[in-house]
Every structure is written in structure tokens, then in C-alpha cells.
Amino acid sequence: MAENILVIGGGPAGLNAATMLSELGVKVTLAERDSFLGGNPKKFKYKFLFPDMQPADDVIGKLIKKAETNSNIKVYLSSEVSDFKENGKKFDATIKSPDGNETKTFDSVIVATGFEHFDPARDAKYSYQLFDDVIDIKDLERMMGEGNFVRPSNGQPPKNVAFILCVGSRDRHVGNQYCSRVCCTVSVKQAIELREHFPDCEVYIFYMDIRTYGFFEDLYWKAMEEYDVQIVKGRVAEITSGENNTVICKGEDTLLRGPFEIPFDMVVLASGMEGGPQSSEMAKKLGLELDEHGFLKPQNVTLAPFKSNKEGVFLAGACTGPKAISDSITEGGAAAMDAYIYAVKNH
């Protein structure tokens, strides 16, 4: 009898779980809160991923077919785990469904909530919401992937464009102290890309400290070399309107040690990721435990880091931390391993 695994989440790491478990025999059921698959990249319409510009759709895309074809996975949409109980070694679940409730007994569950974007308007510094020229990437992401870009506040190019980092990350006023890991590299590739498509237009990113660690480095000295983009160690403290419909940036370069007000056409907020409502969702429902920070926690970071703390119950992708989605696949491939043992074992 083939075993049965309850994947909870049908973004990048969801999808690769479900998938290979299903290419060993097993039977998936796959539950995802939204009307679509794909995940964030899905939802804010990627364009193209980090490191090599692929197309998100080329990945993405590949995924999402795989789970729509599969006849060993069961998609629900527009789905939540409405009721959670153990039984014995398994699990009874319950997913709640718009075509009503549906229980089925599991041998192991895989959860792949992946994470929340940082809402900028929670500090009001940067003026998000208040002005129209304000936008955050997820925004950028999307209008770049509907091939939109334009000044929201009167639909023309704009000459230059800031991108400030660490926004809702590496702050203790907010309440996020940790490093959101990819915010700095999706800017520079947005930075890189706005260039390509405006050749015209200048581009400045304002950071605290770069961090695109191992080879998403490349990028960086890309985006400065090939393309001319201004990178400006300093720290923006008020965004406020200025003349001629722009948007002004008041800060310190603290390299050269001096306040610098500018005005720009546009501002692009390099919002955080943070563990977001349906992480809480799932330790309730599951009994699972959340870290400091609002992520689900593993077993063990280092030796067990797809385990959570119930025995049957693996964690994958940016549920448990922010990271790539690269890794977030990778680590939906190792869960699902994981997962198929333990099922195996108490089948």
C-alpha cells in the first residue's frame, strides 16, 4: 500500500516535496491557502531569479506543472488544515476546502508556509502608502514581470529610482533584529534590470552593509562595473515629497561622513521577510514550536534542520528562516526525504 504525505504549502519548497515524493510512489496531498501554486513568486509575478537572470516561469512554471500532472498528487486550493490530530504514528487532517471538508489519515506531513513580506507602513519613516512613487520590491517585482514599469503617480519612465535596503530587517525598532538574506541581492538584480530596460535612468541603492554572500557577489560588482549603479553606504532616516512631483531622500553618507537630501522619481523599499501569520497558523493547528523571531523552528538547526519538534512533522523553505529560492527548493527535496523514511519506517 503506497504511503500517504500531507504537503502544507504549494510554493517552491512545497511543490519540489510533493513532487519527488510522488515520483517515489507515494501519495501527496497538497494544500495551499491561495487559488494558485507557485508561492510568492507566483503571487508578486517574478521575472526572472538570482543568480543568472533565469525566468522565474522556466522554474517556477516547471514545478507547478508537475504538481497539475501528476496523478500521485492531490491539489487543493484555496485550502487550510482545519482540524489536526495524531493517530498513533500518523496524522488525521482535515482540509477544508470550497468543495467542503475532506479527513484523510497521513504518514508523515511535510509544512512549506514560506513567509510574509515586511509591510513597510509599519514604520513610518519611509512613507510607504503615503506617497505613490513610494513602492516596496514585491511591488517592483510585479510591475517588472507585467512589464509595467512606470511612475504610479503619472504612468511615465522614471529618470532615477532609489532602492534603500534593510527595510523591516537588522531593526530593533521594528522588532526584527536578523539578516532577511536575500533583500540586498533581489535589489541589486532589480537595480541591474531597471538599467537594462532604462538606460537613462539612474539608479542608486542605499545600504548599510551589502550582503550577497557566496557567489551572488558576482551580481554586485555587476551591477556597479557593467552597470553603472551607484551603491551609497548610508542610512535614509525620511522620505518626504519635494518639487516637480519627486520624492526626496534625507540621510548620512556615513562613509563620507555628510547628510545627503536627494530627489528621485522613485523609491523602491527593500522589504524583509518575517514568518507572517500562517507560521503562528501552524504551530497552533500542529503544535509546533516558533522561534524568537516568529519562524518555525527545527528539531535542530544544524543536524536536524527539517524536523521539527513532533516526531512525523518536517519543515521546509522560508517557514523556518528567510532564505533563496534556490535553497528553499533544495530544502523541499531534502524534507521529502525525510519525510518518505519516517513514513516508510511506520507505515
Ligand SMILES: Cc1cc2nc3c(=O)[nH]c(=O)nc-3n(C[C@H](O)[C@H](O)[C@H](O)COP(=O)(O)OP(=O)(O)OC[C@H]3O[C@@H](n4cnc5c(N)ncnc54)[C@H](O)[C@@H]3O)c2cc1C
Second form
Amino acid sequence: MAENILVIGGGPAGLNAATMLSELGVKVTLAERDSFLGGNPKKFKYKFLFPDMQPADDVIGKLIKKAETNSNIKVYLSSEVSDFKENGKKFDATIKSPDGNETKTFDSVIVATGFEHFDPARDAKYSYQLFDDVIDIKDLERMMGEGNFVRPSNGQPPKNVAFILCVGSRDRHVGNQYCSRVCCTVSVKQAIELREHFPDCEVYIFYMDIRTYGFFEDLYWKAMEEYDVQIVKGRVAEITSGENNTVICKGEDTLLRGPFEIPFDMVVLASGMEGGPQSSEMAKKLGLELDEHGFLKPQNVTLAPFKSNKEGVFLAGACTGPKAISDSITEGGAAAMDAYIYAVKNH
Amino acid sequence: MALENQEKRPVAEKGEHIIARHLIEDDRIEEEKNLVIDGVDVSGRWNTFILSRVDSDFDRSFFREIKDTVVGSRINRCWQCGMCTASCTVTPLYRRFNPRAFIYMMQLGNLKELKKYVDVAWRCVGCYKCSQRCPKQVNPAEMMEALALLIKKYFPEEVESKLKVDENVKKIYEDMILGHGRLDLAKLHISSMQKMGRTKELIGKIEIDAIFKMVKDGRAFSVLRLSRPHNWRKSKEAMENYLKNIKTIEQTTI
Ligand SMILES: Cc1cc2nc3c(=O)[nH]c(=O)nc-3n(C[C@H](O)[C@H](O)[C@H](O)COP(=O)(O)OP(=O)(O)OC[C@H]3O[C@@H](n4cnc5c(N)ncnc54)[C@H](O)[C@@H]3O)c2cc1C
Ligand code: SF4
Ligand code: SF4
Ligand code: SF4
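How about the form predicted together with the named molecule, since we already have the form predicted on its own?
So here's everything in the complex, that chain up top.
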């Protein structure tokens, strides 16, 4: 009889793990909380992905299709793992779905529950949800995905837009010390898209550092050199309302050592990634460890990044920390291999 | 010395009633001789105003203007790493000459800030060390040229008052180049020392020792025997032509 493996979470990481296992002949149970597969990229309708502006549908759509059409994968949507017990070297898990509860025994488990977007409303200085024209990168991603680039307040094209980096990241005040890794790249990507759409709209990025690591750097250079996106050094400390339906960013230009209060038509907050409530939920339910940042903690970040502290339970994707889709997909594959080895050994 | 004199701030009488006056820059203080507000005469010490230091605008038209020039076309590339300033020949002498900062002010169209540097902004000596080091190939040396052009255009009064060309030095310089095709550093040195009334220092112990050494190892003669550059006549003609047309050229480049 074939091995049984449970994959929790149907984002890029979970989808790739499930597909690869199914190709090895494993019977995969894929439990997804939402009513659709695809994770955050699908939920927020990402349209074009960094680093190379591939249509998200080509990537995420393909992953979903592979998982949905594979007879070895049983997908449970709008579902959760309601009960989880160790059973020798195996695991008994109950999947609660709209169709009822189902309890099965699994040889191993992959947790790929991903991340949550930091909610900028938690940091009052940015006046998110107070002013219509203050949005964040996930909102803009969704707006662009729907072909809508205009100002939320009046439906007009913006004349100038400011991106503010590190919202909800690298800030003790909000409790997140880490860098969310993708928000710089997402911001320069969106800056390019805005400039492409509205060539007359000036785009500024307020930054402390620009961390478009590795080859993502290309996009940053492109934003400046081909699209005249202007970077301004300094974090914005306050957003207030200005004349003519503008929002004013107040900050310090640390290169010129002077305060500024600049009115913008639209402000985009580069809110970061958080482990979200699902990480602590998984930790509690499955007996996993959380790290000091609120993500699931690998057994050894360097040597065994896909292994959890619990034998037989493996981790993949953004549930262990901020990362890009390619990393999440890679980790899905790697965790699949680890989970498969464990399952075969103990089957 | 001359350098230091230039860096010294003028003694301010403006805003003398302000407590902690030293915290406020001169150009941030406004005082009117006679001022009447809503029918009330507020002349005298009551009409001292401190202007806000807050920048409230980025002016990209300035950026576009620079970007459209040949020398400034790469302004959008600069990410403010400071390699240019770090390698600059002039910055160690004039801390206020900072190519990195000038480029930033140009990017943001911060004319208010640029104006403060009219006296030093043109001091680039064209050594191109910055351009050789710049990781983004901004070509900051030429950006300084763009800056000099714009300063002339935007702050003609400051240029007029702060950048007086010393006609004597100009004459020496031109004669030297046109006559010999080369700068004679010794001659420049002598004439500038003469101008400063420091002729005595020209024949100090160090100088005499140096002259001895150079005579001994033959360098002194090779310096004297320096010929004009190859094909000098053509270059000379071109330069004379340029000088003749300089007025028109300046007008067309701006
Ligand atoms: C605004 C923004 C734009 C981005 N753009 C790009 C880009 O262009 N290119 C790129 O490479 N990366 C991008 N990223 C990063 C990318 O979103 C992540 O790398 C990727 O989504 C991580 O995949 P994942 O499968 O680990 O997690 P997720 O995408 O978060 O998927 C996790 C899935 O698990 C489900 N889940 C959660 N909890 C439970 C539970 N308890 N039970 C069952 N299911 C659960 C969720 O519903 C979700 O479907 C972007 C990130 C942000 C914030
Ligand atoms: S990726 Fe950029 S914006 Fe995001 S936390 Fe890191 S430095 Fe800040
Ligand atoms: S001009 Fe070049 S070297 Fe100078 S700050 Fe800009 S990028 Fe750096
Ligand atoms: S070319 Fe000008 S700005 Fe560049 S290093 Fe030389 S003196 Fe400085």
C-alpha cells in the first residue's frame, strides 16, 4: 500500500510538495483553510511576479492545476486539522471540512501554512484605513491584479506616489525586528508598474536600506535607471492629511539632515510578512516550536531547515520566515523529499 | 589662510534677539525694516521671523532638466553611496564640496539647499577619480559640470557676487596655455605667491634644497626643455576660436 502524507496549506510551498509526492506515488491529503488553492499570491491576485514579471497565473495557476488534476492528491478546501495525535512513528489527524470530519493515519506531515501580511492599521503612525489614499503593497497588488491603478479616494490617476519601506518590519515598536525580505523587491516592482501605467506620475521610495538581495537587485536598478524612480533616505514617522485631498508624509531626509513634509496623492506602505495566527496554532496543535519572531522554528536553520523539532513533521515555505515564491517552491520540494524518506523508512 | 577665510560664516546681526541664536541658520531669519500687519506697526524687534526648515516639495522639473543634458543624463542612476565624495580630490580641501550631496539635491530639485553652495559647487578640478570609482557609472565628474551650468542659470546674482574671476590669474593662465600648450606649475606658483605678497617664502630652505636636487639630477633642465604638445598649432587655433565664441556657446548650452 502506498504511503500517506498530509500537507497542511495549499500555497506555493504546499502545492509543490503535494505534487512532487504524488509523482512518487504517495497518497497525499492536502488541507487548505481557504476555499481556493494558491495561497497568498492567489488571495491577493498578484498579477506579475518579481523577479522577471512572469504572469502569476503562469506560475501559481500551473501549480494549482497540477495539484487539482492529480488523482493521488485529495484536496480538502475550507478545512482545518481539528485534531492531531502521534501514533507511534505515525500521526492520526482529523480533517474538518464542510463535508464533515475525516480521520486518517499519516506516515508523515508537511506544514506549509505560510504567512500573514502585517496589518498596517496596527501601527497608528501610518494612518492606514484612516485615509483612503494610504494603501499597502498587498492592496496595490490586488488593485493592479484587477486592472485598477487609480487613487482610491477619487478614482483619478495619481500625480505622485510614495512607497514607504519596512512597515511592520525592523521595528521594535511593532514587535518585529526581522526584515521581511520581499517588500523591497515588491515595492520596486510596483513602482515600475505604476510608472509604466502613468508615465507622468512621479514615484518616490522612502527607505532605510534597500534590500533587493541577489538578482532582485536588477529590478531595483531598472526602477531607477529606466523608470526614474527616486529613492529618498529616511523613514516616515507620520502621515497626516493635506490640502487638495493629499496625504502628507513627514520624515527626515537623513542625507541632507532636514525634516520634510511632502504631500502625495497616494502612499503605499510596504508592509511585511508575519507568521500569523496559523503559526502559533500549528505550533500548539502539532507540538512544534515557535521562534522568537513568531514563525515556526526549524530544527537547525542551516543543516535541516525543512525539519521541525518533531520527528516526522516537516516545514516548507513562508511558515518558517519571509521568503520569495521560488524559495517556497524549492522548500516544498525539499520537504517532500524529507517527508518521503521518513515515510518510507517507517511505513 | 585663504581657504579658511572663505569658510568662515559672516557675523550675524540678524535675529540678534533670538534666544539660542546659534541654532538658527542665517538664511532662515527674516526681518523687515518696516512691517505693518492688520494695521498694527510691528517694526523693530517684533518682526523677526524664523522660517520653517521643513522641505515641502520635491521639484522634479529640475531633475528632468539635468537629465536632458548630455553631461547630466545619468542622474537617475545615483544611489548616494558616496564613493564619488570619498575619492574626490577637492573634498578634503573643501568639506562643503560634496558631489554626492549635490547630486542628491539635483535629484530632488532642492534649489534652496543648492543655493548655499554656489561658492564651492564649481570647484571640481575634473580629475575624474569619482567617475572612475562610481559603481553606478553615473559619471559624477560630468554631473558637476551640469551643476555648474545650472548654477549659472538659476543663481546668476550669487554667481556674479561670489564667483569673481581674478582677471590677473585668468590672464596668466591663458597666456601660459596658449603660449606653451602646458601649465607651468612653477610659474603659476610664483605668480600666485606674488599676488598674496608672500614672495619671501619662495626662496625658503626647502625650495633651495629642491632646486639643488633638481639641478643635480637633471630634472630642472628637462622641465625647462619641455616642448609644446604635438601638433600644438591646431589645438591652439581651436582654443582661440572657442574663447572668441565663448559667449555664444554659453548662451546656447543653457
Ligand atoms: C505583497 C507581496 C507580493 C509578493 N510578490 C511576490 C512575487 O512577485 N514573487 C515572489 O517570488 N514572491 C512574492 N511574494 C512572496 C510570496 O507571497 C511568498 O513567498 C509565498 O506566498 C509563500 O508561499 P507559502 O506557500 O509558503 O505560503 P502562503 O502563500 O501564505 O500559503 C499558505 C497557505 O496555507 C493556508 N493555511 C494557513 N493556515 C492554515 C491552516 N491552519 N490550515 C490549513 N491551511 C492553512 C493558507 O490559506 C494559504 O493558502 C510576495 C509577498 C508579498 C507580501
Ligand atoms: S525587504 Fe526591504 S522593506 Fe522589507 S523589511 Fe527588508 S528592508 Fe524593509
Ligand atoms: S555618483 Fe556614483 S559614486 Fe557618487 S554617490 Fe552616486 S552612485 Fe555613488
Ligand atoms: S572630477 Fe571633480 S568631483 Fe570628481 S573627484 Fe575629481 S574633483 Fe572631485
